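Taking the form predicted alone, here's one chain by itself in structure tokens.
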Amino acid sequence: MNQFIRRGMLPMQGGVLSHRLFASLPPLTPSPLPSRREAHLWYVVPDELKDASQLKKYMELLSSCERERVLSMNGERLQKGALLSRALVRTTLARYCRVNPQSIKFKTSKFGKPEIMWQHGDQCNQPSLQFNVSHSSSLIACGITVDVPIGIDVEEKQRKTMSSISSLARRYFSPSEVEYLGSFSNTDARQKEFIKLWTLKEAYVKALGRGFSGAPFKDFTIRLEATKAMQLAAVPRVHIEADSDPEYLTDNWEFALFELSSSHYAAVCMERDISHSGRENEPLRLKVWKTIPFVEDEFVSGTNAVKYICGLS
């Protein structure tokens, strides 16, 4: 990536040459908005986008604070995952807001979650969404709302650990999460049993907007209950054992676990709607795209790509 900033292929400034950029790319496919009792989740492979111009056009779109961050990583993989994680975001929010991605702007909530930034008067003209973003080195994936909070983890299936799973799990697991992973004999089985856990509890501690450090793992329990298939075969349901706290903590929420892209355990939280009476016996749904933003997308849900362990239908 740092090569086309020092030759100079890569404008660092808006300008002309900005403009002649983003003109140069084809609209986005506009997407309807979410309903209250749906989310959406888009996502692109890294290794399948090997276009250094297209890559290009993906850094113009950032701001000069996002480029100077894609540019610190260490690494040309670790700042192509930054740049497609950010351009990623831009593209998915400007389907739903019909603005130009480059145009959007970030401010980040008390806890450091990002948050849209409407210019004045924009706001009122503008779909109330609500957006996070997960990434591993090997897929990147944003889910949007409109009005609830969600939060967003993607793992893949075969995560390395440093440490044991018994350790990690001892550190960071409630007790009834170690318990639930000491019932596991075989340690393949342990491994992803501990993975879903882990993206589940990252999607909810996301979703709260406050991140590891205000929501420790420790002080809430994500209970599941094994079939013999070791599949999760219950809802996740949030239950809170810890007494530090406790009122941020609440079962308020719904979860989808599902296998995507074969590769990757996908989780998703979100908040549920209960300000219509009846409404929050309503099925939640989920509704997934692959995409390579400007050059292809193509709706994966129903499809092998997305597998549902459970939740959301």
Contents of the next structure:
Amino acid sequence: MNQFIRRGMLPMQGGVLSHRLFASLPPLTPSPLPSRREAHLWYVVPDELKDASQLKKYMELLSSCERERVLSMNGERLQKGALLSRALVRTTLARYCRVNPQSIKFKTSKFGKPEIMWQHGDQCNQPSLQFNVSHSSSLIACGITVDVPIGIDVEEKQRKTMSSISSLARRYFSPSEVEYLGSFSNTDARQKEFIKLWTLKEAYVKALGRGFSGAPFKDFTIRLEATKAMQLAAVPRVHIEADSDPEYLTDNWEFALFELSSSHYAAVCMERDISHSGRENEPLRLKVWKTIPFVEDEFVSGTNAVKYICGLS
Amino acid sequence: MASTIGSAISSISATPRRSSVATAVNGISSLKSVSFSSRRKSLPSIRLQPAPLRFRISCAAKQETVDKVCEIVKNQLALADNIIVAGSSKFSELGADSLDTVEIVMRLEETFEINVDEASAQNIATVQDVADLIEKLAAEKSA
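For the form predicted in complex with its partner chain instead of the form predicted alone, what are the coordinates?
Up next: the whole complex, starting with the chain shown before.
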């Protein structure tokens, strides 16, 4: 996949080093921005990446701070995961901004949510890209939207908890969610429902961007509700519990829940577009790509890699 | 793989620990860890660095509390035997995700018979932080 790179094409930031870097890596396929009601998801499967020289190239994309953090992870597996996580974020954003992935700067919001720090002259600040990352030990995903906040979460379908599902639910979930989980007598089914609910709740909290303590799981319920639209059975909706803070916990959010790569449950949460009235019940549109940055991209929406559960069109 | 050498140093009398001056900004601790363990590189060598003296504001938790927390953490995260977990270990570096974290908190609550609310948990970064919080909550409970 070594293509001749025309130097004039992409805005090169940084000095000689970035020129040399770009000479050794093929360009990232530029992507058109998601539309207003659309989310894009790019994911990488770490176990499929065994090429040490490829990993080394990803390392070169990171800031020195990120590199330090990667190296401080405890063990090679965690280091690889941390590296791929940063490489995925940078390369994904670079596809939409058409910049050198190395040049993107990040900051955290006052609540600790990672954001892009726009520089003077960036082509990407209007409209503004929003992103969120999630990883399990076997899959890393990055969600992208334009303008609206997004939160995503991925969990292994087979993930086993040390504590029982019912004790975890009683401690952390809302009463109606506890009741919902309790209605599954089959422990395997209950475990799967727990994981699905967990990813939805986690995606919501991450979309809100206030951290786990800013949106305690007990303070809101997510459940499936019938929609007016005929083609959908039900969509997940969030309800704020009566005695929690309505200022921070809002309910104008859309959710999508699906199986990803046959191995994971994935949830995407994005702010509902209420500017177009009558379209509130339109489902979230999602496009998914599997990637090994600079090596291979595969559009997987509509394939077995993305199996709809609820909320998606 | 080289891992934290905290356990080697914690037996020394002047146990270095993070100062408790935590600047919590709306739930986010901006405190930098004072990990004195060597920076992990891909080479397996471990460099012992002199432990910086820490300015203690509050009492450090008992060693047995720290040990118990380490045990629960190791158990939850199913860490390989060669990975050492000690007071200075940062949760972010051990690969604990949010589900791991809540499981650990719940296990700690059961073990120490305390209740950890989200607000007090938000400044936790290391195992030592957890141990300190546990003893603080346990003390408040019995007060």
